[in-house]
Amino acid sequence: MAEPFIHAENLAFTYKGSGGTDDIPALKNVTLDIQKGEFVAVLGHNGSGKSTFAKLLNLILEPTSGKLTVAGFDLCNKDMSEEDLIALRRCVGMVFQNPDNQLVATIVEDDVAFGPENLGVPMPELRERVENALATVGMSEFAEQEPHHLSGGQKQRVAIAGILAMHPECLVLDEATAMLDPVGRKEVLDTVRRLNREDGMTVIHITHYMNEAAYADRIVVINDGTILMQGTPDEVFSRRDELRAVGLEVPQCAELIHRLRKIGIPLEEGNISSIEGCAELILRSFKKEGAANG
């Protein structure tokens, strides 16, 4: 098998403590492999690590002791040079919660243009990349608008198109759709479906919507700063009670699955994470009891 793009190996990090406060310990111990090209989506309560987790993976942060390498690069080297650091950060782009704290320029395409204009990107290139950003995340026909005239949605898109107009090899989202509506998120969701499927692009989405996590390949959840539990997510939505004693919900078609059961309904194991998945389980039991009924 292929060297995982992402491997943490007892992986720590703690915030230092200020005028007299005590360290606070966010991640202890974390071990884990992910893929090049897989969709990881992190949950887990406010508090829980997930987002300092997102923020090491291109040295926002640095870990505090363990392993952590990305796409080959050594994250625990404190000899990095800053050549490494720049390319790391071309590999791994972060989006984040609030869309305004990304945008920096007054027109739509400059803003897209910002990052790889800085890395040196030369014309007519530039261009291209920009133009090809703004295609895939849906946004052409806004390149010359305001940021400030779009949608909450419309503007996480722009700094998803800024983001991809760098190249990056991974998309990592630090709760980059909290602040949205439902047509928002779903925009973003969509986006970012599309880029992991088609282009193949390593997706780390960290969330608190159990509905967007349904749509990963694995979901790991984080709690006290250690990995609580992994696997798939109709792997991870059956341990309802377990999720639920750390303050995480299921997908409302995953609670309706564990409700029916509870009451005695023998509904078969099978996709329980997704509204589709859960009407046919539900369908298939009633064929059942009919044709036991006779």
The other form holds:
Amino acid sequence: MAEPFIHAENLAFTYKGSGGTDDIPALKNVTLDIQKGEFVAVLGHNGSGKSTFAKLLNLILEPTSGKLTVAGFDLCNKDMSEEDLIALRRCVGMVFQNPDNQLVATIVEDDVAFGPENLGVPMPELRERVENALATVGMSEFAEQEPHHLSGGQKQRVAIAGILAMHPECLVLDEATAMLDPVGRKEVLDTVRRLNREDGMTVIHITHYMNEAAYADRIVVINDGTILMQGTPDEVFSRRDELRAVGLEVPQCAELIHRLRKIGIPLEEGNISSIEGCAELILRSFKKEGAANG
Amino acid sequence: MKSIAFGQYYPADSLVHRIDPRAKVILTILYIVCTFLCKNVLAFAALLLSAILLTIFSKVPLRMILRSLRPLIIILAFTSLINVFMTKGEHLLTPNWSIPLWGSHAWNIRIYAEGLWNALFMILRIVVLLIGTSVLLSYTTTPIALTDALERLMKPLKLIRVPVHDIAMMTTIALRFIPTLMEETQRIMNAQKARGADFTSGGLIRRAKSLLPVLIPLLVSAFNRAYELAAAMECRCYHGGKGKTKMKILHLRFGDVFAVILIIAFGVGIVFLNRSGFYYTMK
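Given the form predicted on its own above, I would also like to look at the protein as it appears in the form predicted in complex with its partner chain.
After this comes the whole thing, all chains and molecules, with the earlier chain placed first.
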């Protein structure tokens, strides 16, 4: 297999205490590889260290110890040049939780242009990038609107467009859906899934919503600064009791399968992360029972 | 809270709206100079005419402009009173009125024709000054276009190490966050009201004090926003103005240059009108 896009080895980060407060270790001993084109969901409840992990990926925070390489850049190199830092941040685009706090300009298209402008993209191309980015997130018709007239989901899509206009290789969503209503969440997720499927964009989705993690290729569960488990959504959701122990709820359909098994209904292993998959499992079990009973 | 309009921008598609914002800043400065050049009846008539034409071309409704003049009434009344009573001239209009004050002091009221003219001219000057600047800038230019124009016009100041780009960036961000923080204020006030806070009764001091529980959370949240915004800007490769390109490049068109030439010609015209000596010329 080719060199992974993100390679973390015994990665640790500690928030330095100031004054009398103690140092707070947020991340300890994280070893993780993420391949190009993968859609990885990082799950964990508040304070688990999942957001810290995201912020390390483009050096908003600097690793305390361990190894971290992203897109060929060694992020533990303390004297990284400014050009490399900018190249890294172009490559790893980050979308944050609160859309209001990421938009810089008073007009949507100006905001989308902010990233490429900083990169020094010259004019006809710049305009083209902005238009393409807005079209990708389905916000073209709002190009000349003011951001504060948009809904949360629309604002977050504008924020994603602002990142896409920099032509990143990887999109990190740092709880980007946490403040949105269900409609806004769906808008954002659909956009991100399409980017992953159609353009092969590497997506790292930090969230505490299990339902959203179900769409990922792989789920990494972080608890108390370490990786608790990882695997496909089906593998992770089948370990329901372990997840509950760290305060995470599996999606309703996976929960249903779990409880059915608990009361003695034999269900095969299978796709328990989607409603369709669960329905099929239950149906198959009925059919089998029907066949057994004649 | 959806319709927060900051500044006084009146969206319309007019000749004045279409002038390049840089040209508008220069036009405004030149127009202010013109209002101060006016000295006699003809010149002021021309000035008033120009203000009327400007308003018509800008498509800004007259009632909006009149509304913006309302706070000026006190200043206008005050300046005209001073001009009427304090100007000394040759054409005395009043008989020798005098109001005894104290002891042997008395106030001799002398109103001269020149005083009345001066008062009229001052009123015209102030009114036209306000109409001119608001029509040329605040009503027809978005705050963001204005910031952009100022950044470009102040570019030469970079040579003396004025951080022009940073000032413009800060202004843009301030403008961007005005509606956000206004919404937040409303939200905090509602939250405090829900817990029994009273913002409307009591004297000035009491009301100011009742705003304190609104201001503190607002300030804290503004700082949090600033941290997050800074991180988001870093993520988008912001590193100052160095090597930055611009999507919206302003192009000076013929019309913009023409407008500047026109206003210079207008200024020269006013100087000539002043020298015509027609009826009354202000000192």
